[in-house]
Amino acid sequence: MGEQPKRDLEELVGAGHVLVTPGERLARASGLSYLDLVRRRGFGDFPVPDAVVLPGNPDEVQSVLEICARHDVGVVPFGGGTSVVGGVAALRGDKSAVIALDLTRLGELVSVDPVSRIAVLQAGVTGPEADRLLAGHGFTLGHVPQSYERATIGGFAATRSAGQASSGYGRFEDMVKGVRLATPRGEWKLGVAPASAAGPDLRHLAVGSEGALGVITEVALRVRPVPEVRRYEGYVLDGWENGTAAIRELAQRHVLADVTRLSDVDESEVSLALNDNWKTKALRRYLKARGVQAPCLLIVGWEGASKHEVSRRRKETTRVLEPYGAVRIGAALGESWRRGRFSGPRQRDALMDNGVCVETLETAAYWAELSDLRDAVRAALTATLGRAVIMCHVSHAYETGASLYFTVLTARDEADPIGQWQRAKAAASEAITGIGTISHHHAIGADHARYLPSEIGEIGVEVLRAAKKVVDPAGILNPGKLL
């Protein structure tokens, strides 16, 4: 980066809120896909930003985009750097410098509103700050995807992340009611009331742009009271078929648990697995004697103001599992899977340091599309990857489909791992498009952009375009990304 930019955003932000040392760069230069972390174990290159930037407030975001913008500089905004679809890589387009715009400074609550439950929050705070700053009024999110621990507020609205507790919260695009954005034209803000016929709601233009056409710096959010019960149960259907028929059916009567995830056989065979002790011993024993062929493990928890509120709603998801023969395993399965639920990074790290290629990949479709799309993921992962273990489960359903979440573990391609993941990641690709959509949760970023075509169109895409250029006529924001 030149030294005229430097100097313009060291004396806006501070020159200690400016930093170009090689490790503050490495350190947002990426996100945590497996791509990103086999790169940063040395099997490969990836662009690193040319500095990091940190405003403290909302006025200053929107001073940076100038600053870049008179200067052809790109941004990259960086929340949590948690994307796994290369959505924070430091891509410069055609600019000659890349700047990673880091929101962390940004981390107050604004103000809660608590008759109409509406609070606004600043961009930079994470998932677990966001709770504290609530519950001090008595509120909640309820928003915990797997990113939970160190993703942001403007992260999960940059990219309609959905929590594990969306059937009940609602996925987070449902939460918004108002968003800030800074653009290289101006401050951009919307959202004044609950419900709006002034055209179309341009919330949802931004919300999933992925700093493609604005920096998100604050989000007015509907807030829930702190549940005063949790009540989390394991239960086991006998077969994917039947298992999703169940799930379906509680959409559809809209009697769905708060968190309901069901697995196939392949991932509840590794569940049981990674707990092979008497107790998995006495499972395995009681499910055959119950008839249970292929057993499918469900999760279901359920949150709410008092006992009985969750007790009346345990009884009616409850009384629809039970004609499709779902056996109650208990309280502390449900329990440990809470317990556990944010472990998987952890347990990634120690397979990928063990040579395996160790990757998630998600999806949805329409319930009449859904088993045709989990069996056209899986012949894909099979025919690119050849022996693999792929296991898949329905994390979020909805009255009209539900989404797909897949695992997949291999045996590193020492050779060539990056290309070894990257066919396998486009033939599942290929798989989904047609059938369901490219990305329930995870977003586009750069690694789904060639996939949006398919999707919605090609004058969608020019729609998209436009509005960019509307906002960004430079093209500085997060370049290469989303389109």
Given for the second form:
Protein chains: 2
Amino acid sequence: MGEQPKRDLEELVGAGHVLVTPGERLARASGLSYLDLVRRRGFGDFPVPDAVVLPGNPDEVQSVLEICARHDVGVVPFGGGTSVVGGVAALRGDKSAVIALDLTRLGELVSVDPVSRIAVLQAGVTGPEADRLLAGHGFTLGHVPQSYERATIGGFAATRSAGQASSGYGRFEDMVKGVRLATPRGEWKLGVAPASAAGPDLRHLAVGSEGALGVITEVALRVRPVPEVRRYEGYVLDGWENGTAAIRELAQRHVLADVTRLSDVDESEVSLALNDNWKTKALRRYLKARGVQAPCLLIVGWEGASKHEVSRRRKETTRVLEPYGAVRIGAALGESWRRGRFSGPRQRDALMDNGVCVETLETAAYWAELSDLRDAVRAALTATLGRAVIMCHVSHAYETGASLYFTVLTARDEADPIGQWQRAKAAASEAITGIGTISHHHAIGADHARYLPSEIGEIGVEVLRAAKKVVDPAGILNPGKLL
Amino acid sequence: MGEQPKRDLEELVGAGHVLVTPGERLARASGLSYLDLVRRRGFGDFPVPDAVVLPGNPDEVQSVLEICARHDVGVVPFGGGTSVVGGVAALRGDKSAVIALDLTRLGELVSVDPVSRIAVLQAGVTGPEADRLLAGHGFTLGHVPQSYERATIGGFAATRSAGQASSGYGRFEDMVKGVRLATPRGEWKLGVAPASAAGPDLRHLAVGSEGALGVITEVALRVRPVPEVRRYEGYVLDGWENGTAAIRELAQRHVLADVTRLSDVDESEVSLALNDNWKTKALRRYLKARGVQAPCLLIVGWEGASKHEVSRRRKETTRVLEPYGAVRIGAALGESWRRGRFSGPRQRDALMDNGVCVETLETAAYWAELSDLRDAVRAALTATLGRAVIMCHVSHAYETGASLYFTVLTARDEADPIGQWQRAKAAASEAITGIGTISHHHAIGADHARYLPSEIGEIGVEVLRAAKKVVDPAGILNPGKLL
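Return the structure block for the form predicted together with another copy of the chain; the form predicted on its own was the one displayed.
Then the entire complex follows, led off by the chain already shown.
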């Protein structure tokens, strides 16, 4: 990066908030995909930003963009750095330099409207910090993706995040009532009412814009009271088709639990094997005695204002589950899932240390195509990877369809670990295209950009490019992402 | 319109489907706003399309647009013609000619997926016809705006319509899973999954695009089973603030009835006065005895699969209403409202015959601002109209806010009936701007276009213009609407 933009940025945010040491730059150079981690383990190269800039408030973000536009410097918005699709890769496109715009200093709860149940949070607030700040007012977001501990409000909004309790609390986009964006063209605010017929809802253009159409600096979010009562339970359903049919009926009858997560047989087997103690042995015997052939674990969790409410909702859920032969296996499994639900990334590190290629990918489709989609992705992965453990679960159900979340484990090809996964991922993505969406909650980033035309059409891509041209004429915003 | 485009269009859709008689053209020249009706009664001028073109299928719509783009002819998509914001006015902008693109021949139920509960309907299907077609498969849309009898699927989607049961069935945009649009740039299809993180959700750009970004030819809609049981009831709540607080708690506890409609004191008084019989006299005495000072009528309606379900939901609703002192006044009022709910437009005709200026306008805001918004609109209307009856109700409640629907009656200024309402409407719109949205479910059309920048920002307007430029480079689509 040239001296002039650096000086301008230092003058704006203070010299202590423009970081150029290798350590600081490396720390904001990529996200947390398997390939990111493989590259960080020395298996390949990855671009590093020329500087890390930490603005202190939305106005400073706006000014940073103006400086960068003037000097033709690319800007990669950086929150928790938990993207698994290359969303924070320090790509510079045709720019002479690129900065990581670290938003973690935007850490304030700006306002709470307890009547309308809306809180305005700054973009750099992490999941736990958001809930801590809101708890002071009796509220929570209820947004608990696996990235919860590190990811930020801005990142949740920019990527259309969905959390583990989104069946109850909604996807992040359902919570977003207003957005404040900094763009090279000027500040842009959206969201004047809970719902509107004033033309297209441009909140849905800002949400999911992945830093390419502006930097989200503040988000007005629908909040809910901190639940007084939580209840998590495990069930077993016999067979994937039977299990998804049950989830579908729950969704279509509007009696989904807040957390609803159904594992396929492979994932259930691994879960049981990983907890191979007297309890799971007893469980296996119990299921065998009940004639369960293909156990699919179901985690359901309700959160509510009172025991009465939770128990009423639980009754509605279980009434639907019963005819599907759901076997209740008690609260222990549900609670143990709840306790361990953010530990996936740490388990992955341990597996990678032991020569395992381990990654997740996800999609969603309408109910009628859901099993075809699962079969197609499994076949594509098996065809490219050979022997592999492929696990799948439904974690988000809707009236019209559901998500599928795959976890893949195979022996790492030490000669070409990057090519190994790229080929498998490409095959899975090709299989997904035409049946479901290329991403249910991980976003497009750099990794999925080539599949966007099949998702929204060439016209859709052109429309997004035209929108970008309006807000970002110099093309400095997150080069190489989304589009 | 020139001879060549006419010949091209006749060749495409058949001579019988290009109508040029004054009667046919006049019938598609405007919508159903008060000003539309006043103008039709000879109080002013309005533009008339040069021809009416009736394509028979989505491909023909696509070809019509290509012909019109070639010959620089404006295209006004026309469904039921029920716009009350000038959405179907035959404005030609800078075009040499303009046609009304009548979509009523696109009347098919294309497909039903009973598993995913998705039906694809063509744009020209009316509300009752949609429900009739779907009933053959056991489904309904549950979308019942006041325009239900005439308005079409394409119009519902293009204007982000909301129906009287949208508290239960959702706004029309919540039902839209996929959209097929014809644009001069080519056909554009959106919607591959129930939810997605593949960048901005462009379905929300198509929904609400009001014919300016394409002609919606087919819509994939989430459908629900035809309810087996319906129960509608009336309650009275004492005072507007008390009433809206009750509705707010219902929404925030997620126990709203499918239909939830609270009238303010003025609207309630008129309702009672219009039904001035022994029953309402008895009701007034009953309310007086209960100490009700400022009666606000509340209509609640539940629809469900069984008596059990409806009664369970009713219990949840009434448990919340009780502490607000809600007085149950029986099923008769609820049922009578349900029977009469599409009759508003006919009553309006009768009032207009008697020299009354009568119009509705609507908005929405977050709960904390809702009463301020009502006061501001009332004050603006009173300041411009002088003596007027101003009635208001909440018909759509959300966790974070609600809609307000105003009905205004005053003596028509026979010297300047158009100016009279334009001044009142402008004052009301100015009052709305900055507190709520300029439209909760009527759309932008031509009438609200000037308020769009205050809603989505100048940047938002530029983004929409840029999107339009992509899909409609010649600017033939619905000139003068939305933008």
